[in-house]
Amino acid sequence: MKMAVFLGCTVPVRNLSYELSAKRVAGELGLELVDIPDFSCCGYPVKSVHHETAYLLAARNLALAEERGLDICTLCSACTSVLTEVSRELATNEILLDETCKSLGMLGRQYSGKVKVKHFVRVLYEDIGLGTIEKAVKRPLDMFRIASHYGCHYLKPSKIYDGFDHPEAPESLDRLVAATGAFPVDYRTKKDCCGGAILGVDEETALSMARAKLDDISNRGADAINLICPFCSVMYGANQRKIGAGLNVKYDLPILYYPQILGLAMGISHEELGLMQNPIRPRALIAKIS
């Protein structure tokens, strides 16, 4: 199986270990993630201020993947939502497709509406399958309790994701965690936003939203947070110490990307998975595995 990997803007700058671990795990499971250097921003940051520009950015990325005959595998939940929404609209609206192709033609591109978009963990869940994942586990993580953060864009708006999982009662990430042998921790604020969407305009409120979840997960005795979105890691990872300092509290709660969790269970070393590149170094977790 071969797909074009869409990294977006945040992963290459702030979350290199996410890309590293995703490609490492994908290779072990028979999924080839192909880089397309000409990929650009998905369009999400400008969607609320200039819809046409955001749409064209997304369509150009879809066209680049189509030129190579590949569907797109994303690592960022926000990128997933934008690219999925545009790909679905262009696949079903011929008038809109014609108008978009006129704009793409000015950039030397064309698009016929055939590319499908899926988040990496959805590819694991649906195309690779839990059974295959469980068989790939060589070192069950049954000594760990892991809380999954679903975030806002992984399952919403639900209409563009063909009924994959339930946006109000999600379980796919918990089942993926369980497939590694770890215990999936349930907690009250599981469906809450990380706060990242308003970080640039209201930092105090954004950090208080992240703090509520850090408190909840810590009180449930979790060893780590399972993340699948690079910007959510900015809130729970990069800002974790800042939140704790304001409360005179030390959380020291590691954030792990799902491919890092899966990679550890598959027997891949923490160096190859880039664990020590994460914002919160999971030293205690690594020591426990070793």
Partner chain sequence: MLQDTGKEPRIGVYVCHCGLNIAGVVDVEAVRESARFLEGVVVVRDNRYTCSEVGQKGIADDIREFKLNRVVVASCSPRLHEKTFRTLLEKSGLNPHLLEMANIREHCSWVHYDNHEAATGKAKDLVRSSVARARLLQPLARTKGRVLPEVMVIGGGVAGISAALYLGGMGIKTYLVEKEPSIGGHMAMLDKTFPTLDCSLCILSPKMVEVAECENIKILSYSEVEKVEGQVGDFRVQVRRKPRYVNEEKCVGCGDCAEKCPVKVKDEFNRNMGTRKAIYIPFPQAIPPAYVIDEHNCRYLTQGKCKICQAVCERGAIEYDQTSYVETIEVGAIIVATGFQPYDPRGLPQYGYGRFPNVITSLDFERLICADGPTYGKLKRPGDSTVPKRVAFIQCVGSRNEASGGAEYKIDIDEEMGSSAGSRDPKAYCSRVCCMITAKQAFMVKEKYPDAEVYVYYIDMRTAGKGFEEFYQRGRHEGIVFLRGKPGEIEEQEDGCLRVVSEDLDSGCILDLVFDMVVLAQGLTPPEGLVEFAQKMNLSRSEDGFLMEGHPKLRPAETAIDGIYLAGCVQFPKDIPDSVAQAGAAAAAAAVMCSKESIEIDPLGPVIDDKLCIGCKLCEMLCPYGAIKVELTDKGPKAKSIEVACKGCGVCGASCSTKAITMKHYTDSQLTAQAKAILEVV
Contents of the next structure:
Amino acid sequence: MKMAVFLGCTVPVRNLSYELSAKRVAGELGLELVDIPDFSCCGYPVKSVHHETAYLLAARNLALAEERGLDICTLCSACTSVLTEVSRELATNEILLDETCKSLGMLGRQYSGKVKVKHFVRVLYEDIGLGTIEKAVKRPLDMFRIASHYGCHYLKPSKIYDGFDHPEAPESLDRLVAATGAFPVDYRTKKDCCGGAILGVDEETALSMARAKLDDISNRGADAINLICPFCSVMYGANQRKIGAGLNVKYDLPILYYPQILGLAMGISHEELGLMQNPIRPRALIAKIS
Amino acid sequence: MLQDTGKEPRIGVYVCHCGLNIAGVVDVEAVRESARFLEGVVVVRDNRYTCSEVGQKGIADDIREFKLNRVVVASCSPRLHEKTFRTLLEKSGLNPHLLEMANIREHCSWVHYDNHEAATGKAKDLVRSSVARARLLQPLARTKGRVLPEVMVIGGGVAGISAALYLGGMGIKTYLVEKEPSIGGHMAMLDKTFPTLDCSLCILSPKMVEVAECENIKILSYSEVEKVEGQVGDFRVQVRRKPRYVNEEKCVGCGDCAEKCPVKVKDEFNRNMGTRKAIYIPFPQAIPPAYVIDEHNCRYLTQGKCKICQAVCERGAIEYDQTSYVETIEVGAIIVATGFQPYDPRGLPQYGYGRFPNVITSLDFERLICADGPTYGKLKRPGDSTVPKRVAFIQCVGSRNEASGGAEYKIDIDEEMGSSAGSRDPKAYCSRVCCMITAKQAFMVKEKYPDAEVYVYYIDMRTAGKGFEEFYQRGRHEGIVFLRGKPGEIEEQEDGCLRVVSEDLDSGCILDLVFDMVVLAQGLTPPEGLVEFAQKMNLSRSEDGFLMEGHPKLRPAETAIDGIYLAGCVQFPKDIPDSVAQAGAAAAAAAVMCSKESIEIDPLGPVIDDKLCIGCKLCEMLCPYGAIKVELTDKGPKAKSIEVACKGCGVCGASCSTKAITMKHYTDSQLTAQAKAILEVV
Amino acid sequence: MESVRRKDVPVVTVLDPKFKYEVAREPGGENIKYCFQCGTCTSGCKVAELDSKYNPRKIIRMVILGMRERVLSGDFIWLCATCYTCHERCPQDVRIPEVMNALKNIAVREGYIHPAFRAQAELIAGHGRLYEVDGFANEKRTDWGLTEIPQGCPEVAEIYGITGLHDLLSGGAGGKV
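Could I see the form predicted in complex with the partner chain next, after the form predicted alone?
Following is the full complex, with the preceding chain placed first.
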């Protein structure tokens, strides 16, 4: 299986360990991820400012993948949502495709509507499959309790995701965690949003949203949060200390990207998965495993 | 006779204004003029109301004066006035089948209200194509059909029971078919009824007994309709009689068998909250008052040993060797009263039904508060059998819901919810009864537990009905708090209590409350299997999925098929008095039909040319009604039409590879002429 | 004669009946007129729970009533976290986050843009991404065995030119922002 990996804006600069571990794990599981250096921003951040621009940015990225005859595998949930939405729109709405092609033509590009988009974790869940993943596990992580943060755009709006998991009762991440031998922690605020999208508009509210989940997860005695989106990572990783400082609380909740969790279970060393490069260094966790 | 198809067609075209219904959009004069010089047209006119006395007289006069032998009326749907104009032709000495109608209202002015020019163009096209077909119309002889003075009522809920009693009371032999072991339907499961708080079974069971005692009514319980053939006045219905394994005549309902039966299973009548035995009676007042063996759970029927019930039955009523069989019943009319199934809230997993034991539905609540229910009338929450002190009701669960995200989720949560689990797909319509059911249930909680806190979350309270608003007022006076604002989600806490967050629209606050129990006011959805059932009966369904009435205003208890009538929730959700009223209307319509000595039958159906038929059996395979069969004749295998079973759908004619089959009144040449004319560029 | 009004009662005397149609014409705004004010959206909204300025139901109400200026100039429309919880649950398929996007799109054309969103849009125009991939970043990537990423993406700026966003942001060619 071969797909174009779409890194988006944040991952290649701020979440290198996510990219590194995803590529490492993918290689082991027979998923070849191809870099397309010309990819730009997916378009999501400008959707609320200028719809047409967002759609055209997304369409250009789709066109780049189509030139190479590849479907897209994303690492960021927001990229997943806008690229999926636009790919589906263009595949079914001929008028929009025509108009889009006219604009792409000005850039010397074309698009015929063939590219499909899937989040990396959804590829693991649906295409690689839990069975294969379980078989690849060499070092079950049964000493860890891991709370999954699904985030929003991985599952919603559900109508663009073929109902592969239910946004009101999601289970894919928990099952993927369980496949590594770790204990998937259930918690009340599991479905809630990280608040990242309004960080620049109302920091107080955004951080409060993140905090509600940090509290909940900490209280459930989780060893780490399982993340699949760099946007959410900003809230729980980079901003974890900031949230704590404002409250005079010291959170020490490591965040792990799912491919890091899986990689550890597959017996890959923490160095190769970049664990120490994560925004919260999971020292205790690494000690426990080695 | 004026009509003579040998002569050149002499066609009169009448374009109707229908007040402004058509004329407000379509340029009627232009349509009239467009038809003036069409081949065969002798006279064209437009009328304000063609169906009026004046309009009809005009046509009759023209038939005489211009010696018309074909009439084209461009007006509304033939479903409304075809009969009117056919009668007019007949009175004027023309064969009624020499009428052609162009529907320039429903198919034109109403749907194209925003484009007058295009609508006028389309009306011209429709009229031109109708004239083309009219030129080729042939007079057809109607046949006389017998009318059997007997009626079948399908469905033994309160609507079916009422219809059967009306008919029986008129002296009409009536078969009441019920798929469950007892008649009674959903009403038998209710504890009380709104707004009077009558005990549901107290008012229903006398009617059930009356049914049992009425000599004109035969109850076919534990039976399902498999096939319907024939037409108005003369239906043949095949009814599958499921084996009870208990002789209905011999069983006196003493209950010795159930007492000794060693097998306990979940009781579907109690919404799986209690248990029953493998030999059981659904509820004490069941009619017929006979026990039934659940063949999927009976130890003898599944494992070949036990027979305890047979040993204890003093009357020798247990018959393990009963088998299912088909009984064919001939009736003149059919009333469909197959009811509804409650919405299954597992389709909205945010409310946790099926995952959180203390989230129940309105029907579950009825059983929980009923003296005959699993808790003997004590309201106990299923999670831990404690009496809830804080109870919330959420309205419009599965109703007034256009789409929930729009996705088809692949989700499975606890499949064991029992037979009464309904559709999970939320419905756009208002289910009409849930506001009052909720008001009643909230009231009942307060009545039994005055200290309980009772909250009702609603979008709009709909209390249009006799005594309804007064009941709602009484509920408020009792201290029930009605909250405008629908919660998006229910969260379960570790103690089994339920957290509900909502926006209270009236105070502007976000309410974050915890309840011991939450009752979801589930909507009403079409009964299970209605799609297949409608196909069997050739009935249409409306967009909401329920069976379509003959006319939304004027034929609410009829269907588009003569001789088949509707009663109760199978047409649309309604409360008990409305179901009973509709049952009365359906019974009256069926009785009118059955009082006729004979009826005229439209001569539709296939004409088979033996010379062309090669006996390939394609028609036989495709006919949905088994109305055409290939038989061996002295000229080889030939298709034969079985007229009584034929519904005139035309599949055989369309599919015949050698063009041996021609449909009467819809001949290939007529339809081709019509199609060609409509595609003609003018 | 001016009627006597209490200070704390917001009294609205002029409504723009066309506003709801304007929003319905925007991508994502199509279903706004179906709203029957059930409050399901607000009940599950984490932002609304923390900040009373943001109430999706009320915003939709204001649109349907036609309080155009108030909605477009308000900072509350920028507070939607686009978590899509309400979108999933809305019984009338109003697609609230998309409605908010529609409102923000109109607001931008009318000269109202939240500074954070303007900054994002400008960064993307400049670098092709939200974050610049400079030499330092690429060095780090190479150290890690990851491919280098080109600095900047001129086609993105071209796209801004094609769609007119460039003009909108720079205030030229009729752009007001």
